[in-house]
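This document starts with one chain, in the form predicted on its own, laid out as structure tokens.
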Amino acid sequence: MGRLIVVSNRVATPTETKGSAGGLAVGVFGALKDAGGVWFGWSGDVVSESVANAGPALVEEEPVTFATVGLTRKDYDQYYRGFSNATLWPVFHYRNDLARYERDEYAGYRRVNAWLAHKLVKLVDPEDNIWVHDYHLIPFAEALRSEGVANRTGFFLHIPFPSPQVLQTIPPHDELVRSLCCYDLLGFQTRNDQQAFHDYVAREAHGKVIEHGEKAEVEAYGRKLRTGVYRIGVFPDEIAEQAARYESRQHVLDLKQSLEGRKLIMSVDRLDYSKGLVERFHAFEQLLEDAPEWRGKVTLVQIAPPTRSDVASYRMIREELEREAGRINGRYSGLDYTPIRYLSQQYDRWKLMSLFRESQVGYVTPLHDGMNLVAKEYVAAQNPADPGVLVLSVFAGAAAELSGAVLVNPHDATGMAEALQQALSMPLAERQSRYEINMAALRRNDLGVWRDTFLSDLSNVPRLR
């Protein structure tokens, strides 16, 4: 029985896996503890060429080895800041207007994947299974195969997979899909994402797809592989317990006091153009315009920690969000009332869960998202006796599961304003019914089910000969 090798762009530190990391890192670490193995990837540090080539640095936390490497400034600029986040991220989120393509960045992306694969090879035993995560590492299996690695290797995409017409706006689209076909198992968040991949294989690569429900066999570019839909989740009962435990902490009491009896809409996202933050502010403004009875009676708290601040489009969204929050507050504020509290700082995960529990509405309206675990965390954190209502974008992967949410189109400000009114006014019995429906869905497909199902399917893939 081999070990598990997890490969991701960033590696959670041993300290983070013991409590402060997000649910995904905790879930992956749980699999590593069960099977034993290695977690390999970038340390997050930009280092000199000599330091980068000296790696990987190994930290042993039995039975897990954390193996990390630094990136040089050139590699960071081309692989991470460049092709990964200036090309793949916007296109995969259907924002071609924000994407750029530069050949040297794509070359750097492939070069770093090959370099990372070379670094990993010496840590891999013949019986190990390899689980690679996300868009930064699409060519990783291809690089491993060129190093002679024949181990079962699976890939899970945490973001949407675009339709063939959208993917084709990336000039080397054929090379990217060819690289994906070097994996033995491809996992997608939703059926739509899986179908988009199948459509490309059938139409552009002239391959074959045999579907078996949400699992499929694919033959393309001279390779046979499998695909599946694996809906990433959370551990809902753990979140509920922690949210209740933090309910009496000082930060919660301070928030309650500052609200002075007003209803609370909570919204938490990374500062990213895919999250629909500006559209969210406009819909909240529409609520105050169309329903003046809510003025002074409801507050929106938007927590949006800055991310990728060295990418121009992210600086622009931050500036726009600050400008719109100021404009709306200037229009509707009173001496003792600020409609929008916009906080661009990081908060401890469990503090956020306790704030979710105190709110009447969870406001999760991305323009496009792979799954969106914030939506699931919001539901799990609620008080069953007096739960809040989730207002959720139809373009979040979670919308297919959380049928108890109030679903909205984030491009329709009036429709979102109406949904906020509905949620704020919803009777207790209906809120409880919607909560129970959503919690049942979370328990059916929790983080452990996602992890164990993918790894079971990977272990059943025929080994390369």
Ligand code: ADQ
Second form
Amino acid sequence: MGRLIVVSNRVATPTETKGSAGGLAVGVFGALKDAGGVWFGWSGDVVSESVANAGPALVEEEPVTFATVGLTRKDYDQYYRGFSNATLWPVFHYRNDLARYERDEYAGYRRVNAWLAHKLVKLVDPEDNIWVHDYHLIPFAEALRSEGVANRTGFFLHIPFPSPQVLQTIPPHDELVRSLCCYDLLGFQTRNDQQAFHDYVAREAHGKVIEHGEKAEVEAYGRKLRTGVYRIGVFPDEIAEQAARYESRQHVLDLKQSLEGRKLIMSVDRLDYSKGLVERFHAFEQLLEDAPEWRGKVTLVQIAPPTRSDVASYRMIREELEREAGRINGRYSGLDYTPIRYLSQQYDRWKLMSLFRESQVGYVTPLHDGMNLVAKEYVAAQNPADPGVLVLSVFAGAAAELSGAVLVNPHDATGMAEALQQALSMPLAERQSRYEINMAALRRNDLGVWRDTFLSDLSNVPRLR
Ligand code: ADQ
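Form predicted on its own done; form predicted together with the named molecule now:
Complete assembly follows, chain above in first position.
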């Protein structure tokens, strides 16, 4: 049995993999601990060329080695800020209007992938399985192959895969799909994403796709590979336990006191245009407009720390959101009432879960989202005796699993306002039955199932040699 090598754009630090770290870091680290191996990627630092070339820096935490490299300013600008986050991210979230394409950024993206692959080669043993994560690393397997690495290599895409017509707006779309076909196994969050990839292969690349339920065999660009749907999850019982444990902490008591008996709608996201924050604020405004009985009776708390603030479209969304929160608050606030509380901080994970537990509605309405773990965390954090209601966008991957949620179209402000009213007034028995349905789905397909099924399918693909 070989070890596991995990490759991701960012590598969690050894401390982040413990305690209250995000679910994904804990899930991936669990697999590494079981198999032993290496977690390889960018350290998050921008460094000089000589420091970058001296890497990777190794931190041993038996049986796992954390191996990280720094990026030069040019590599960061072209690979990370440029092609990954100003081209791939918007297009894969159907925001072609926000995307740009620069040839030199794309060249930088491929160059950094090749450089990273070269750095990893020395750490790979012949029997290891390699698991690569997300859109920053589409050409990584191709680069490994050209270094002579024949190990089983799988890729999991955390974000949506766009339909062929949308993907084709990226000029080197064919090269990107060709690169994806250098992996042995491709994992997608939903059936729709997998289908969009198959559509491209069949129609644009004239390849062959044989589907067996949610698994498929693909032949394209002279290679054979497999695809599958692997819905990422959480560990629901751990979240439930921690949310309950934090229930009586001071921050929860402070929040309760400040609400003065008003109902609470909670939203938590990274500040990103794909999360539908502005549309969400407008629908909340619509609720206050259409149902005056709720004015002064309900508060929306939006927690959204800024991310990628050196990408222009992220600065724009931040400004727009601050402006809209101010306008809506100006319109509906009273001397003792602020309808929207907009907080741009990062919060401790268990603190967030306890705030979810305090709220009557979880308001999760992305315009497009690979899965959306916040939706799953919201459900898991509820008190079974008095659960809140999840209002969820149909465009989140999680909507395919959480049939107990009130599903909404984030482009329909009136429909969302109606859904909020329905959720705020829902009788206990209905809230409980919806919660039970969602919780059962979370338990059936937790983070461990996601990880283990992907890795077991990867170890079953035939070796290249
Ligand atoms: P993200 O786009 O980051 O992830 P999401 O799935 O919601 O979106 O995960 C965010 C995580 O960060 C959650 O665990 C959440 O609790 C945490 N978080 C958010 N805001 C926070 C705050 N203010 N303070 C502390 N923690 C906060 C990408 C894809 C998703 C996919 C995931 C996993 O875009 O579609 O679900 O990867 O595959």
